[in-house]
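Below, in structure tokens: the form predicted alone, a single chain.
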Amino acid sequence: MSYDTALTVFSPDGQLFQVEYAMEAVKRGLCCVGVRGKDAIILGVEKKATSKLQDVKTIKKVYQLDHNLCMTFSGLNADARILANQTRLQCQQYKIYYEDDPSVDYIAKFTSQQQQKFTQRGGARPYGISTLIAGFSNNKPKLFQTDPSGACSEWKATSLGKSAKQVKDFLEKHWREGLHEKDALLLTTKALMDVVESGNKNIELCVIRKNECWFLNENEVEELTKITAQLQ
């Protein structure tokens, strides 16, 4: 029997090959980094090089889910768009039902639950993405990772996509508790600079604070890369 053609059938060694293939799509995706600081969470992503004729605003690697919640991903862009829209809808429904903002762990678990559903359903395939979801809960910064298998875990700093192991090794050596926003930005930029060949042109940075999310413009990213280069 060909176990890799049936999503709902385990192989003799206990694997679901379609889920393994989805994880492979994640590993081949563009690199993204999440770093939790004392007063902010930084999401850094490698952007795909675009044609001069293409509108870069139509290509998103970081999705804002709520006023203080953001998600980035590695893997298939179309899958990420669908999952982000489902999660945004859940955020709005939560506000209507409970008249309060959803917590980061609630949204992370909802996202992982949506991914897990597609590991048990015949006639469908798993989502080909892993996500990093960042935000504030009870005035504390939170960073979660979800995978195509439906696994959900909290991190202090992590990376997804190609060169993820190299970036994680770097973060393990240099991350420390209580990083201020500027230090977290420099750490994220340095981690990406080591694996992004085209430098700051293909780097996007997002800062999530207690009540807001904002993106650094090209000049701010360029300035950070220069500071990072001087610190080496």
Second form
Amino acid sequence: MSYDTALTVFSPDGQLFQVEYAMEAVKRGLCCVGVRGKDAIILGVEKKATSKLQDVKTIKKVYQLDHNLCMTFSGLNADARILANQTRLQCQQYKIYYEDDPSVDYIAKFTSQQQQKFTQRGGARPYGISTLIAGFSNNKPKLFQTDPSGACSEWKATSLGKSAKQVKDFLEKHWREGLHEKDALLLTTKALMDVVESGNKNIELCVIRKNECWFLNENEVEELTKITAQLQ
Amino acid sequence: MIDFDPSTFGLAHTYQKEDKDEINTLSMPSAPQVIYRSLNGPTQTNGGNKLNNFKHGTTTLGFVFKEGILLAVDSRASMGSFLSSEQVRKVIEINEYLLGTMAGGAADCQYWLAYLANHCRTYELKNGSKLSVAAASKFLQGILIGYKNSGLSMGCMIAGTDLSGQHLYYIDNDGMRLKGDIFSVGSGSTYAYGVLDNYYRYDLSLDEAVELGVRAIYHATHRDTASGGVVRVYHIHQNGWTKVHDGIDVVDLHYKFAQQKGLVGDGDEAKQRLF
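Having seen the form predicted alone, I'd like the form predicted together with its partner chain now, please.
Entire complex below, previous chain first.
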């Protein structure tokens, strides 16, 4: 009897195969990187045009959830859009209930809760994405990762998707505590450039600061990739 | 309440309902009870008879000063012209860092402040951080707006301390939420405001503030028949709250203040002493 066709069935060795397969989808997704610095968090993600006719500029893979909260992902694009919209709504709903901005802890827990919901009921499949959520909590920068099983964990720096292991090794070697925004930005770009297939048009970068998010435009990314290429 | 919406047939009932409630609504927090709305307009308590309408029969006050917040309340409960209790506790200890005062319907205040306490605790356990005073008061406002016009009677103050300092909010059953430095609520509030507004300064010391609170409540209990009993005083500071006075009898206060003013209660005697 196969235990992997239904979500709500455990296998004899305690695995939920559908969730594992969802994580497989994530592993095949495009690479994304998150680096936590002293006063900012950097999110970087690879974007790929499916054909030359597609305008890569219009692909936005870093979602802004609130004025100082952003999310990126690896995996199925459409699932990310839905999850981001739900989380955006939850940010605003929190403000109506409580007047304060939600902390990134709360939002990360909420996102992972949404993902967990779909690992426990029939008729629906898990979200095929792992997300990186970057924001501030009590004025401290934090980076969270969630995955299709609904797990949520905090990271200093991490990466998801294809070549995630290679990037993580690179980050392990070069990340240190208290990175300034500029250094964190260079680190993220370097990490991405090692694995991104070709050119600078295929990277999207975002800097999350205490009160705002800075999405680097095309020229800024190009400049940054040039500087990074010169460093070694 | 079961929702017999035909479009939910064939789908797991719990999935559909939870999904709708949690994700797609920008609504205020939903209260656990069914809301009864009268078709004739706002529900009136006490039959609307002004004479017996002691629904706000109380005096509570709170003010912000340099040492934090002072809350002072009376302790009388009346049902029409019947005095049901002289020892009510009108300051509700929500948790170690939040206090609520009761005015209006005792049942409503007690229940909803306990509900708020429950919610604050759940939030703290789930999220690892405490709810701020602004957030707690906003949450309560959200609930009360859901019950607007259905007959709730509450005029309470939420006072507490959080990372940004000590804050005082006034919340009532109309869904009004005000942040302020001085509030007094209840039938005796006008008398209390008279004393409070006269002597209030931000830079009162703790002793002076306690004295002011006690005096204001005393004067309100003296002139308002629906207020009386004992004065209870609480002080909110950055480490939480302290109960300063558990109950000073207003009758004792009457004689103490009268003596200070040189009054002995008998017009003729006073005249004799003067001349």
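For clarity, every value in this text was computed on a predicted model and none was experimentally measured. Residue numbers count along the first chain shown, from 1. Take the two forms, find the largest set of C-alpha atoms that superpose within 1.5 Å, and that set is the rigid core.
Legend entry - Residue shift check between these two forms, rigid core fit, residue 54 Cα at least 2 Å: The answer is yes; the displacement is at least 2 Å.
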